[in-house]
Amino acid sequence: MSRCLITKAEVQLFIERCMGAVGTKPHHARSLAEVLVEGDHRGHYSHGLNRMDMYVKDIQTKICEKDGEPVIEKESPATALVDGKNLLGPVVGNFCMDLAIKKAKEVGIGWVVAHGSNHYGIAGYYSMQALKSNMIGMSFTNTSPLVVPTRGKECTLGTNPISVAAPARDGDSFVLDMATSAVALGKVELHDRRGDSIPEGWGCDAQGKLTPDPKKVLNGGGLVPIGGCEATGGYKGYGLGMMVELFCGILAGAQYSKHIRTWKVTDRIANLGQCFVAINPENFASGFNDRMSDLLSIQRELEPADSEHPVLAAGDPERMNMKKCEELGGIPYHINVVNFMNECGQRLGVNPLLPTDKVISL
């Protein structure tokens, strides 16, 4: 399969230039670009460069604010409610996670929720910030209604991701970063853009029936919760999606469920709710990192069912993808995605565009 190899720096600067072309503040554009590049670097292509045109459109249509900074509305030593002022999601996310970590350093835990936010990229980007302070980090967000609840036909919940990051010894860590739907919508979009079918169990058609056709999912259907149908435990994913909604839309006083605007329809502001948590293990039993390393080792050292596929822990696939990128000397992108984003850049008058001269086969 042919891929276009582009360095992290090249993608970073391209995104910053595109966002700057529509009037985004330089440090806001940088925050967004860093989140998107990290998504691709970790292998979450559905939440990286592939999403840039959405953020550009949000600024162009003025449905997302480009000026101002988030504001703390209410706080206690361990908690805070933040008004994201309808700014770019990564700007709100960084502000809130920094605040949560600061509180955790002072009192052992920081729990910060925000309303008035927008799409913030991969949830793991924010939970991992806590690792730098040897803390546990958590991040949650609600999203536009894209998921059909168990036994339903209408989308009433978002993909509502969960991320939890915990430090172990020697820089190792547990990093869970998952949607509460079977997959993120971006993965269905990527399959549709490439003309590929999707695995059954990713999404359903307008009648609530599982389908391998991405177009039926994207046009009148929806994603299904983790677990798929009811017989295979889909109601558990449905429950987790509701839990995220509780932490985000409900607790923060943001929009929630089907009250959130339709995905990519910018007829009104998103007003997403988000939740950021930092926990200092030093306030609990000593030896946390050692036990965390042992827990990871127990899983990784298991004899695998298939000798070619070792048992992994959350975060290991992403580390493997980052290592592959380092060995290749860049991030391998599907040429269709690069061409699509370069067309977006051309319309904005951005120069230089993403390079397409390094094509490799994977």
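Residue numbers count along the first chain shown, from 1. Here the rigid core means the biggest group of C-alpha atoms that line up within 1.5 Å when the two forms are laid on top of each other. Note that this is a predicted model, so its numbers are computed, not measured. First, how it differs from the form predicted in complex with a further copy of the same chain.
- A displacement of 2 angstroms or greater separates the C-alpha positions of K209 between these two forms, with the rigid core held in common.
- A movement of the C-alpha atom of G228 reaching 2 angstroms or beyond is seen between these two forms when the two forms are aligned on their rigid core.
- In the core-superposed comparison between these two forms, N219 has its Cα shifted by at least 2 Å.
For comparison with the form predicted on its own, produce the structure of the form predicted in complex with a further copy of the same chain.
Here you get just the chain by itself.
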């Protein structure tokens, strides 16, 4: 497959220019660009440049605010409730995560929730901010309904991701960043486009039955929670999706569950709920980083069931992807994505566009 190589700086500035062209405040555009570039750099293309047009449209149609700052509505030494003022998700996310870290420095933990937020990119971006202060970080968001609860046949929960990051020794870390559905919607869409069937346990049809047919999942069916059907523990994934909702929409007083607008339909503001946590290991037993490194090593050094597939820790696949980008000298993008975004940039009068001259074969 041929791919177009683009440096992180080039993507960053292009997104900033496009968002700026529709009137986004410069530091808001920068925040958004940073999260999207990080998504691509870590290999989660579904949450990167690929979604820029959605954010552009949100500003153009005024469904998202382009100016203002989040506001703290209620606060204690360890907690805060924030009104995201319908700003871009990364603006709200950075504000809340910075606040959580500040509180954790003072009293060992900061638990901050926001209403009035929007799509914030990869959940791991925020949890990882805590690593810079040698802290544990967590981030959760609710999302539009795409998941069918165990025994049901209607989507009432989002893919409600959980991210937890924890620092080990020498810059190493554990970074869990997972949807509480068995897989992301994008994976089902990809199989559908390729004409492939999907593994049993990814999604169900309109009758709530697990199906290998991606078309049935996409048309009237839905994703299923981690664990698949009831016999294999799908009710646990369903419970975790509810847990995320309770930390987000319920605690923050935002929209929640099936009250959240339909995925990709932006007829009204999102008013998503999000939750950001920082925990300072210094408030607990000393030697945290050493134990964390040992915990990671125990898993990574296991003899694998299949010698070609080593046992990994959460965050390792992303680390491998970033290393690949460094070796290549940029992030490899599908040419269709680059062309699509350049057309978008052209319409906005942006210059320069994304470079298309470094094509490689992967």
